[in-house]
Amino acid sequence: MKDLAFYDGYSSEIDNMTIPFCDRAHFFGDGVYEVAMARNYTIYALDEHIERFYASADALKINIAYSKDELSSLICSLVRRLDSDEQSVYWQVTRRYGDEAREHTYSEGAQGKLWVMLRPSKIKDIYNPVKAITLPDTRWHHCNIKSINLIPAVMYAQKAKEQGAYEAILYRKGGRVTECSHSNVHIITSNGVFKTAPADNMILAGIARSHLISACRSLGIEVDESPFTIDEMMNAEEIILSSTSGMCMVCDSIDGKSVGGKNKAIADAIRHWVMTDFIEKTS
């Protein structure tokens, strides 16, 4: 099978699936989401992808009709159904509607919709660095929830993306870098330290960088989560950008003008190790 969509109990090709016109999604964006890659037909730290998933549940009170074990088992078993041993792999949960078509409240307890969506597809390549610029973040302040309202996230890739460049880098008031549309960044400092925004609710705390931070501890680097200012972006040794599918991601170049490049040593240890977890966890 090429790819796989599955939603609510059936399963097809994608351009076989069809959507109940009345699920929120289509109205409110009213749901959370995860997505992960997998190699060899083993999704990478799918656990940590799971925790996070009901976690954003918990925090919109949307109930899954799955346990932990159970999603985890029918998503494998998903992965296992297409004939690619590379692929993204793409869940979420929507809540359930009632018997109005659109309405804005919702009765509790009520279980959601999953949809499950795969595709063949490879992780980026992290070792040519990329372009990024930086934007105001005028999102909400419930960032640390993975929300399906990606509309913001779609505005600031696009910019990004007509200035040619990998990523969107944001920042709040006072000059606070947060995140990136679909990525975490990271410095590293004149003194060698890993600095990291906190996991606070300005941010989604990347699967990506726990691992990132994992790879630091185990490599001795020390590791600061404190919020850091976009003067201390450009004039840091290193700048990183994470994710799921681009673990590890060099950035040389921020609203045109050429940064970091001073710690190659530290980057490229780390780009090794999550690198090298990557191949061993998913052969």
Ligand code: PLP
The other form holds:
Amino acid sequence: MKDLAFYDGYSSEIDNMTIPFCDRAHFFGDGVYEVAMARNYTIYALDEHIERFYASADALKINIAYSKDELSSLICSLVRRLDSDEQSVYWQVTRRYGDEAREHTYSEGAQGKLWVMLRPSKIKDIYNPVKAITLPDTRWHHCNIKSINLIPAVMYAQKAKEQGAYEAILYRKGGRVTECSHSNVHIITSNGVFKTAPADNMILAGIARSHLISACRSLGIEVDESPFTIDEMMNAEEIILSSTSGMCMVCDSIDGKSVGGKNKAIADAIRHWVMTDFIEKTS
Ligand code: PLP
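Let's see the other form, the form predicted together with this ligand, since the form predicted on its own is already up.
Entire complex below, previous chain first.
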């Protein structure tokens, strides 16, 4: 198949799929999701994505009809049905709707609807630096939940695109940098420390972020998981953005000003570590 959609036990090519009108995704965005990358029909960091998926679903009390092992096996079997061996692997669960078409409250215990979407895709080129803009972070305070409510992220990403940038870096009142529209952001400080926002409710703790931390630990680079400000970021030795599809993107321009570029050796070493890990684990 060229691509695949799965909904509540039924699967087809994406264009053939229809979704029940009353699915709570439509009225409330009442669901959580994951995105992983597959190469050679192997899903990279699947266990980590599965763990985060269940944690997000638990936080919203959405029940998943499968055990973690069953869900992993199901997704792996769907991945094998595509022609392309390099894929973006998306899945989400939405809360099961009741008799009332659009009622805010819900009955606990009902099993959610599982959606899966598979499309041919490759990881992004991580060897060319990217540009970013900054924007105030006006989102809710549950950013640790990977909710399908992504309208703020859509607005930020669109503003970045309109200004020719890859990402929008977000900051809260007082100048604390949180994350980006669809990536985490990290800095290398003047004393060679990898600094990344703490994994609290102000950010989504990225799987790629955890790989960057592993890279640093194995390379002997000190890691500091504490908040940093816009000023610290603008003066940092390097600024790195990370996400599942763009595992380690060096940022060389923020709001039109040149930034980073002062410790290429560290940035290169981290990038090399994560890319090697991806290649090895999907070979
Ligand atoms: N932060 C936000 C808001 C995101 O939406 C994402 C990815 O979608 C990330 C961070 C990066 O997470 P991951 O590395 O798991 O892709």
